[in-house]
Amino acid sequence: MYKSGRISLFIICTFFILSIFSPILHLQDPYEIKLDSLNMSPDINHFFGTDNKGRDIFSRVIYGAKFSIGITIVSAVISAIIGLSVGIISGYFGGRIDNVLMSLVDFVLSFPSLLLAIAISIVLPSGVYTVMIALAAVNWTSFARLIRGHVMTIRGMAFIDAARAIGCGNLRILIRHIAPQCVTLSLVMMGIKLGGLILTEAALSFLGLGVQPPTPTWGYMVSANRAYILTSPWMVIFPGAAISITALCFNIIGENLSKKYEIN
């Protein structure tokens, strides 16, 4: 990886790590509410000031990192393993099961993707499981088309005839042949769709479809806010910057990863 990327997955960690830790840290109670504090400008105290609320922003921004970041990444391994599943089986036996699942893909793909996770949201009770529900069902996708077109190229190559020679059957040639052949190049997908995913999962907090307050999530944050962005707008500035560097760094990755095994 690229020095780049490398400092990405550092920012990224970072947030993540001071979120898990952030009991121990004696960051101020991020659900806390102080009369005495409502509006305060970033200041020693408050680094990033206080919400209409009182509560200090800095420790829900570091708070709802876990939240927010937890959700892309599980919601990415989830569409992964989707996605690799599908993927493998239509690319190895194709004919009438390679017909069904790509319609299946087709299918979802007719659908704009923030829609799509918008009408999942909503038919499901909301929290932090239907939101990563709604971002894996709308990214699936992507990974079975990728993982078919792959598994297709190799499913006839020489170790694969080695394998049926000696007696293995499909279900064996899937696990212990072809499935180790598609980790990296999923994992390579995931990098690249980590950036598109913490801004879904963002815009379904702002529309108040993601983890329900009062859990700090960025989206959200923004979304509560939104009001006082004229007379406060370090209320809305620093978790809207938080969503920003970390979509950047998601995206950064993703394209080192992409150019150091030459997937385009």
Second form
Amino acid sequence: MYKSGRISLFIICTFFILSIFSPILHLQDPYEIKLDSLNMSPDINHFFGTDNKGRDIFSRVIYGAKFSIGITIVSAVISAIIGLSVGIISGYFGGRIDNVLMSLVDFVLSFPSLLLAIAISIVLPSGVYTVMIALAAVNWTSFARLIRGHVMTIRGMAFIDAARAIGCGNLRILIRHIAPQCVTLSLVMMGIKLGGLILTEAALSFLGLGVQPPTPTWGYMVSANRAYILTSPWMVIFPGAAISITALCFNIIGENLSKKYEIN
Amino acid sequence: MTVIEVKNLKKYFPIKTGLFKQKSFFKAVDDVSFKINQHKVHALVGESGCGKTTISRMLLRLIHKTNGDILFKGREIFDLKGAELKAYRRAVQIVFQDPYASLNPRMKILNTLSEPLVVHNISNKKDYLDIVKHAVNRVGLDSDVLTRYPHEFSGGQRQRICIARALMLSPELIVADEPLSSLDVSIQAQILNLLKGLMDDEKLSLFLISHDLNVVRYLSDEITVMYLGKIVEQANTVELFNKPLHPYTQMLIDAAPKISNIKKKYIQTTETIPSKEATIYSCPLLPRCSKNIDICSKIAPALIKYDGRLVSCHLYNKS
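Can you swap the form predicted on its own for the form predicted in complex with the partner chain?
Starting with the chain above, the whole complex follows.
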């Protein structure tokens, strides 16, 4: 039943590990401009062809994987941590604290998410961390909402009363009794969010707001070569396919996680 | 010596009404007073929804009171702060009704049981294992339960673990909120014997909340009978069972199933519990009472002393 999830996880791990070890794999240099091999279609030397500056697209796609996948996962983790903290505090204390925090969530949600990510990327100096921050700033809200609801149901359970009766303080109850109950849920939510995150990351680089060139991110490669889509489609197809395949794999992983833990 | 004295305790829950309607309250606990004496078992009896659990939650400071006093050795418990509050938490422990919900499903039994020690900074970490082992042995479990999770146990075993947790801090009073009602009958007897044994060994006091009169008769020294948030009768166990005064107490005792009267026809108690609004000016038991007299529909009875006991019924009002 979870075979598809395992395969997806395998594909993403392969991409990521290949990318990290790309310097020792003797691939062609992803940055090297070769004027004698411009716009070459895929052949035995260049599996995915070359782009308009003669750079090998295969090594650029592999090299770019660590940025796209790494940024996606790190920003998902950051969103989960922020969302978990806000959700737990809001759900446990309720009342005025809940109102304030949930108004903040509503405030963030009232922006179109891509627009907010764009705004943050413009304001902050561009780079890997900015993209992570921008993605996390947009995505923590759904974690907060979900966790809050979950905590509100846990809060009324007898073992929380029991903890209070033996003398646990609020902080201890939050960390030792409530947070562990929310980890699975945020893991599942993370799995669901990853697919969307990698697409947003690609969109940001496509718009020139992500990691800056010459770093070969997938979104940027699609964007830079889109003029050649009719004459030399391989320049766009392969990075585009890389985006689609990872997004698909992330989505399948998310779905498998939610099935496994029976959360819908 | 009195461990806990409850005086005129009230808990009103506000009922949500419309914007311009008058605010109204649900009187869950209305003017309840009793004492829990040292090394004694005080039982609180009544049917579902009469406010028993609300009282236990107030005793543990899990919810606030509306009015009245709960005195622990002469000190109001809602005024306790800091170290005094910690000492109170240590002295009063609770065993909940539902052993399935009252253990954290993600914590191993060892962690659940050592948590009170951690919170109250008792002895050093090296000794925790020994103390916890001793505690589980005392409630009749093997020490290999410690590495397991709550879902691996049956209801009876879980309730034993809950009792062990309550005993960890060697409390002076244990509040047992219907500790048997979600257990099988055979397990009930085990837990009952366990409680009885602990009462004798540990010299602690027990506040037993129950709707099972057989259990109460077996364990308790004094009984308070509650009906719809109010006390209807208060007496020591022997007297109460020998000669129940209040018609409601008679009804409860009569309704308890016994082997000897298995074919007996029970007194009809099918009449539903009246809503509070309907009974402001009359005895709340009126629609269910077979002994009602004229005055019952006009004035609500007050709690009076009769024959050295407390009862709230017009039948015993001499004046």
